[in-house]
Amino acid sequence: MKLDSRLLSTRLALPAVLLLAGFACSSVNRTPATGSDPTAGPMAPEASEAASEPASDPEPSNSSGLTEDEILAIPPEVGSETDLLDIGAKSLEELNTEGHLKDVQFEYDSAQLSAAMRATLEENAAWLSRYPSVSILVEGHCDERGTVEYNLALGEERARAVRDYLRDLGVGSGRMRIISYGKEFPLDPGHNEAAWRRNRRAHLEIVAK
């Protein structure tokens, strides 16, 4: 009877042991439900945000190494396309008052162009080449000495010399007209050598834009 009672107590204790073993298994940490195989090895840590995003491209630069913003910050050169005068927004009077075309001076009783005056005409031709719609009137002027007829002829020679040189520099003949005023419209009303020197000239007037 004693043996049977021990066997009975052992059988009664066995379910309790199995129940405790089940509780122990249920307390093990489990992998979150991420869709991965729970039997697989430990997952690698996620890469940082900086490493996962592709590096941004540097700002484009030209052969000089300047960025686009640095290039835009450079002031335009004088005479460049961005510096061109808006002649359409100005009147002929305004354009002529601003003095874009320089007068050409002459020696007494002469229609010959000096080296300095040729250089002046080269500057005028460069300006005219930038504004091909501009047309000019070349006026020939003289000082007060001499007859009216003589000075009208001399003034025409001076105007023609200027026109011909500008034409040789590439300014179209159709953009230029000439006229002689002789001594009728002096720039300086004085009666001395300084005034006469100023009045021996060819004046370039803008007549169309």
The other form holds:
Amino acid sequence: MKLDSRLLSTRLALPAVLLLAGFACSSVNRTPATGSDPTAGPMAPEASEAASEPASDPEPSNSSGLTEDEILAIPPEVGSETDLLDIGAKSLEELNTEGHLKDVQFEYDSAQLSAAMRATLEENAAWLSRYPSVSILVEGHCDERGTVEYNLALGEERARAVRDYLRDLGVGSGRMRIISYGKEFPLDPGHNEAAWRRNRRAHLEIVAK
Amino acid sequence: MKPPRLPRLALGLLGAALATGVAAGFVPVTGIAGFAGSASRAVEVTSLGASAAENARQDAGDWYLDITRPGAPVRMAIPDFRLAPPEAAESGIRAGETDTASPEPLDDAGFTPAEEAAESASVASAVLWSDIEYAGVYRMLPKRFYRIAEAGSPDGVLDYYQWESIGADILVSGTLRIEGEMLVAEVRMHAVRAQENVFGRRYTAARGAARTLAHRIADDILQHAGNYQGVARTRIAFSTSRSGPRSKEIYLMDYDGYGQRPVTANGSLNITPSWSPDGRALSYISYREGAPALYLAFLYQGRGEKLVGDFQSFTPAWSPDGRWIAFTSNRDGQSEIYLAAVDGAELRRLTDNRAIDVAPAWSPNGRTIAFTSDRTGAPQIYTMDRDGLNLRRVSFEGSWNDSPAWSPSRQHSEIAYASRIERRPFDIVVHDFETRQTRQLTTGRGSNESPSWAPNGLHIAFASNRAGDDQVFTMHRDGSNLKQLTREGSNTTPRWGNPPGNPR
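For comparison with the form predicted alone, produce the structure of the form predicted together with its partner chain.
And the full complex, kicking off with our chain again.
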């Protein structure tokens, strides 16, 4: 338990807060999802705001007012009775095109995670914590300006950085695999700054549910 | 019955491989398009006993000095192949059983044998010319001058004075005919001023293999005329997007871009090929099972195997002795350079640090490995001994240097790589270890990447997006004589290989 406590204060605090934020939102929006557009679930914007707040907090703390045990006791299926997606009814392709997990964009020749990227990953971690059966492939991609060979390794570094941070946020290692595509599969075929920015990314692909 | 020509056979096998995969519901394990039919591309060579001096001179390796005028380029005349009637064959083989009175049977393409012979002669003449010209060591005498010399040499009698009068130092003349299923060429090379027939050989290849025949002749001519190692029979492997969206396949082509044909056909991502030193196999990275794994493709056995499958593997490089593949793996959590024995018996790690280490390239003697590392913060070129010791940094200029390629030349000790100065696109540069100078071969036209040396160390293949998509180009080692080889889809990471079965 001692180890758990330390982990909780340093690592689990963020997802726990997120989880609570999500829970709070879902409490407010207790109406069932309409099904017409389940992707833009009512909690998305709020969760985003909640996520950005603790990310900029230099000393993340347990501000929920709950005890550690209470936080740990929150079961992952907490929202299942209300607005959780029926992921079993959707194909992997649908889940991926619906965009539940968001890409993060890197700087040129960098695998560093910025505060904004961490915030996005925290959203992703929160989503993953609600769907513990989901496994993902973390794809590292690069823009076309780098060389083929080095970009393969750089893409891997990017995927690894994302995987490691998600793991720190409580997503089990067994649910994640990483892969680098270097610059082989650009998202945007353009040859300009906007395209390059979109292509320097880590993409989270749902591969099992 | 004529043997099928290679492209048709290769496509047939490719189709079969795809059909098998589709029928079975999985990607073919090997996915190697077969090259078993390449046996029909073999060229047999016999000496015509051109001159008594031929062998002696050849061994001495200096006869060509006789025809060289100090300071002047050596001028070569290569008239088109003349068609020789089959009955002129010295070997006495008759051209099939066809009675001359009966109508000539047409071949698959609807040619009569005479037309096919003429077409073969035309192809062989053009290929021989461009192969010799490509070497860049001879001044090619324009064919329009030859009529003068030929007019003065009636009935096939060679008049050396006529050829000397138009400025020829070397004359290469040949005949070509069809005998049964074979294409037969007889080629003689003459030192014009010495009035000597210094080379005479008969070449026999399958009908339809005129290009292959001419390539072999060209390499022999270059070898005997100037002890020059030609590249006419070499091939270039590369990765291409032409076969479909979200996939890349390994292809190969002749050095001149002709005969572009698939090696893999699995619809996945197949990248960064590297030749075995005997030119008969490729190592490459394939994502066909998900994670990028290291595969070997044995072209002439139509066989493939996965050599390293766990974790991610990148950028393989086959050692000059043929026994090892250097590559990058993340099995310890970082990108490190490893050696894997080709027989799968051993795996060794060469680097160990938190930085990216990628793109290994062997020195010609196999004792040193160049690679890319960002251990100082930006990708730069380094070398190390093949046991991982004796690390040295090679590149100091540029913010991003990658894809080192060690020249196989015995005359020049140098490494080519892609270099970015400031934020400009990449250019191909060459670092000379002896002079410690770095020279730039391409200059700011598009982004130029992934250099690979021809086996003779005198040409470099590379990928450039100067014309839009990435395409494979070749150039001389001084940056001249630029040629674009690919045009369909995006084509990257060219690797120039030895002729099959002919390690250096």
